[in-house]
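Only one chain is included here, represented as structure tokens and corresponding to the form predicted on its own.
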Amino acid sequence: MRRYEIRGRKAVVTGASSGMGKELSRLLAKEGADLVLAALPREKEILESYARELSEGYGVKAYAVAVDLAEGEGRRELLDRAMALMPHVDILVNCAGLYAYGDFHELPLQQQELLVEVNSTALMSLMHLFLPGMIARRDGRILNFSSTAAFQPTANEAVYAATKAFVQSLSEAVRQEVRKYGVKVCTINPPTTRTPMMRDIPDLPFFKLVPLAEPADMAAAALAALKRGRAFHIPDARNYFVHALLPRLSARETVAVVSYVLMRDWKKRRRG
């Protein structure tokens, strides 16, 4: 299969200020890519630094455009901001994203509301608003960021497994009816990642199984993913066999009770 080529392409890119947004701007801007890095009006000091120290460093154009991805003002925004900055947009890498661990029933209603908006809502809406300039020039990759959770039910971090496995039912889906107009859309599934959103999980059990992994690597092998097209791409066979083989090889619920007791932090329970 042929790679698909980096230079000279246009590409927005979410969540860009930091962890594996951050790491994957930079990485298409060493390939040659000019871009739009997104991310939230807080950062804007921030994300406009680092569109100047991508430009600087890359010979590349990098805007800054910070939006509240919340809103369904900010993803139109978006769309807006990068097409007058750029003439079309070839490749949009969906990243933004939120977390939120703890038992369902515990966590603030509110800030689970918040995760589905940002992590299924805003990704739907950002694919709905750059598909039609993609499909009119028979060209475009879209690279959602989903996870190693969207394959199975995951305790403890349930509106965020549920959000992960709503964006990977879309994108195969979607991935088929567009494929005809020269149109692809990938995700990449990262195991848990150190990035600043998981800054506060505990050391679970899994982690003993599954090590966290790094932004950087993470990012290299969502280029990789892009390049090449794919469907969707577990980094590592250790994830794979563990987040994609075993649950299909197991009962449903065995495959919960599982990820509960592996995403359980038995420490703070005894603790209490």
Ligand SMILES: NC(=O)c1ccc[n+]([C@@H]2O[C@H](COP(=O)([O-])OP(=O)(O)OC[C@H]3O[C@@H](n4cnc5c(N)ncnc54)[C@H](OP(=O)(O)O)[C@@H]3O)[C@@H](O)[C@H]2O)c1
Second form
Amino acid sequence: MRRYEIRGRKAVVTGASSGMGKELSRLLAKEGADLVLAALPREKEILESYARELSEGYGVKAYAVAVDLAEGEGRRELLDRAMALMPHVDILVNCAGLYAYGDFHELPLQQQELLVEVNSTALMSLMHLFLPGMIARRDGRILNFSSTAAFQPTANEAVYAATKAFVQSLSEAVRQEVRKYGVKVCTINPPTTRTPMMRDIPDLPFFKLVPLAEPADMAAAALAALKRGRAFHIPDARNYFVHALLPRLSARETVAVVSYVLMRDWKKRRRG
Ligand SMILES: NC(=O)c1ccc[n+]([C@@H]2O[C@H](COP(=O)([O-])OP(=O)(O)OC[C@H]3O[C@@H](n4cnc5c(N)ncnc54)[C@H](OP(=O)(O)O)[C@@H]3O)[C@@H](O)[C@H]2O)c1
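For comparison with the form predicted on its own, please write out the form predicted together with this ligand.
After this comes the whole thing, all chains and molecules, with the earlier chain placed first.
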């Protein structure tokens, strides 16, 4: 199989202002990709300064595009601006995302609706917007940030896990449809990772089983998954065993009960 070269590729990375998207953007720049970095308008200056840093540091072209992906207009604008800044797009990295921890009925509905919009609807829309260009060129890669949460229902982060199950199913299905056009859709499935997204996550029993991952390590795993063009990639054999194998061998209800127990903030419950 021929190596997938990053040098000279044109990539769009959402969620590029923070966490794993920021780390992955640096790795792509280091390997010679030109980049459109996307994040929310409130991060515009930070994003612009990061784009300058990557351009100067690695001799690539890097542009900042501040758009709200929760809005249909923002998604369309990202496509239009990317096509104005670069001749085409080889790689789309869908990394923007939101998280919420807590009981489904206690978390505000508006927060959960926004989470679905950004994690699922925006990712689906961007795939739909960018795929025609890739199909026409008979070349392209889409890397979607899914999660280990995609493989089982997860109480205490029910909506988040459901959005990632959506991402997983969509990615694996569309992958089959577009492979004949030379386009590969892949997912990276990180475990819980020490990024701003997880700033407020409590110390859960689950982290005794699988410790938190570091964003730089997950970005490196994401780059490797993108280059190999794998359908999905769960970093670390322990995570693979816990999330990909065990749920397949166990009764569905058992999986849901175990994930409820391991993801529960028991200390808080005891404090009342
Ligand atoms: N951290 C984990 O434990 C973990 C585990 C598995 C999978 N993931 C997934 O990995 C991806 C990256 O997560 P992370 O942990 O690196 O998170 P992060 O540091 O919080 O970064 C999230 C990114 O998404 C952007 N974003 C959020 N809402 C947006 C919107 N409406 N429009 C445009 N951009 C928006 C943020 O932009 P601003 O900076 O402008 O807000 C930020 O750049 C997410 O899809 C997440 O679900 C995370």
